[in-house]
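Form predicted alone, single chain, as structure tokens, below.
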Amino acid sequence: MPRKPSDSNQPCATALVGFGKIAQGYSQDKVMARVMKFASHAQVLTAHPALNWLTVIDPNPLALQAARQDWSIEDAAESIEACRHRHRIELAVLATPPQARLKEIAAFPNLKAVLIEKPLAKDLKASQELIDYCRRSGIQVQVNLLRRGDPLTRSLKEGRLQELIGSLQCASGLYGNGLKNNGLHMIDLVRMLLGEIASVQALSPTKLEESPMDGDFSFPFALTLAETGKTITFSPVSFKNWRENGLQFYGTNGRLDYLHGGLTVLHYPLSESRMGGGEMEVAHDRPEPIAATMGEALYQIYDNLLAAIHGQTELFSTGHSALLSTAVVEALFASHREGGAVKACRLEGA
């Protein structure tokens, strides 16, 4: 049965499971700090007044030492079962590899919510089982697909994209470091801004095998939108040269570049064409920068989740929505295995 919304005014008792880069390591990156006010979970857990960060779980002794010395977390343990506050924890933040996520959730007996790093689990079937367990247990699931919490990206979703470029004519993107790792973020962004995806196709048998995730690689692909039939194409790039996760949108009234994962957003309006009277062109040489807000996105993800725990709002990035993006990724790998066959990517029961 779903649990009742929390009516407690006490800060939410929180455990951080996994204490690597996204959990706390990025906090030390001075270059990232220039644009990302909140680059790690530890930074939000320390700063947010509605969170009571009690526990860190990680099997690495050096990670536990960092939790105690750098973040003043006394309850730092090698396993969930060994932590002192296990029965108090209401929010579990899972920044671990995806293989044991359901077991990690089940180890906390009084959870109200989880915040999960993507991917949800090792595959679509395991991801569905995790979501089903949380639904039966009344546990809210927020997935850290960061752009869904970014104020600027949310404004694009809520109508600003169409205001800037009119009706979509075409779009294309770049990504790197693996389809599961970074491609998933761009696929989720397409779904967020342009709508659901009906079918997919791998466009080449090549593999760009750069990814921090086992079994992951990059390849060019196309997504076909369900509502409009428009096709969005993506090409992989090697991060050994330079990194990019971005999209370019062309509409009836101009162009929008969403680059560097959302850190650079440029609008190009229309102007009179130089190739003849009575025609228009996109002002590619006169971009209008739009102030990025990605540095606040992780804090907003938490803020939204806490409001949802109290029954005040809907989640930005639900487990079900993440399942839909995962289904697209799995369909793309199936298309790649089958030589570029067009694959539907509808989620069973959706």
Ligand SMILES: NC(=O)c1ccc[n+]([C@@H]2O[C@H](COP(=O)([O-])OP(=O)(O)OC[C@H]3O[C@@H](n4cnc5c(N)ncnc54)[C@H](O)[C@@H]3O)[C@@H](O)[C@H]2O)c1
The other form holds:
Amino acid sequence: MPRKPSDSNQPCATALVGFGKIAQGYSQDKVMARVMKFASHAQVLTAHPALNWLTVIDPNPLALQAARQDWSIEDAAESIEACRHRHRIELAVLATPPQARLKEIAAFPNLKAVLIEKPLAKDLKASQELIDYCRRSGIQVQVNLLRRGDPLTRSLKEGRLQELIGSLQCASGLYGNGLKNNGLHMIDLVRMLLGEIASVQALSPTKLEESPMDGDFSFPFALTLAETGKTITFSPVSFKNWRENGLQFYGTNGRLDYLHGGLTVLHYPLSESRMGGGEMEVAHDRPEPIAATMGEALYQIYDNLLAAIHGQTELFSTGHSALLSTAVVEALFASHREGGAVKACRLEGA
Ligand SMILES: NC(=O)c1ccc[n+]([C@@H]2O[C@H](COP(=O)([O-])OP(=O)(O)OC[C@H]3O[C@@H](n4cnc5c(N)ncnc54)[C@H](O)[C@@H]3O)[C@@H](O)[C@H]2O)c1
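Having seen the form predicted alone, the form predicted in complex with this ligand:
Then the entire complex follows, led off by the chain already shown.
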């Protein structure tokens, strides 16, 4: 059973563990600020009225100094054990590297919920242990796979994609900066918009070795959807040239481009084919932009988690769902190791 907050009228006592870029650094990025109203956890933690941000934990003294001076957080400590409010904390936000997240969660004795940065843990086994621990302990888990909180992406999932392009015929995507690091976002997006993935295949033995994560790299791959058997292909691009994480969908009634991780969304309806014969073509030369809402997504991820803590709604991005996306990533690395073998995506014990 999920643990309930001690007093549902009080703002949720919250700790931010790890105080680096996604925790607070991106708040200072003026370029990002043009499109991301909420680029960092610290921005949501200061803006949301139902959150009481009490604590920051980070072993880096400069991060602790920033917490005290820039964000007025007095309880800033180098370890969870050393923080003053450890026993009061109901929500822990884990913006650390993914090596020790289970230990971090277990160090808070009264947690009701965690918001965990992707990836969940260093591999699928450790991710599963983490989610099992939270289930046994009644701790709700929201995973920051950001597009699951984005209002526009949610509307696409809830029928707008079908309304715009009809039934899916095929889709393909680009990604870079590592399969575990960024490819995971695109795989999760495919699952969100198109349904579960039955099997995967690495399409080349090549490796594009760019990623902030150890042992991570990018390669071309294919995903086969469980329900329709349709295949979605992805190609890696080097972020040294330009960055892209995106997907192009072709349906029976047109095309939708979901680009720049959801910051650029373009709809292309059908028009009469210029080759005559009464046929139709996709109006590739006349895209209709759809206003992006990604800047709000992180706020929505918190807002939804707070509502779920009070039993008012389902979570947008559950631990179980993130495990399924992690299993797809792990199956892809296995396929790559085995020279492109087709691998089923199954979660043991699920
Ligand atoms: N959801 C997204 O779109 C998104 C975007 C960026 C990063 N991330 C993820 O967020 C996580 C952090 O990434 P980042 O770019 O902010 O990294 P970062 O290196 O900028 O920050 C990590 C911080 O954690 C601190 N830290 C390390 N070990 C710690 C521990 N045991 N306890 C407390 N603090 C500890 C470090 O000192 C550092 O300040 C990664 O898992 C990354 O993949 C997610």
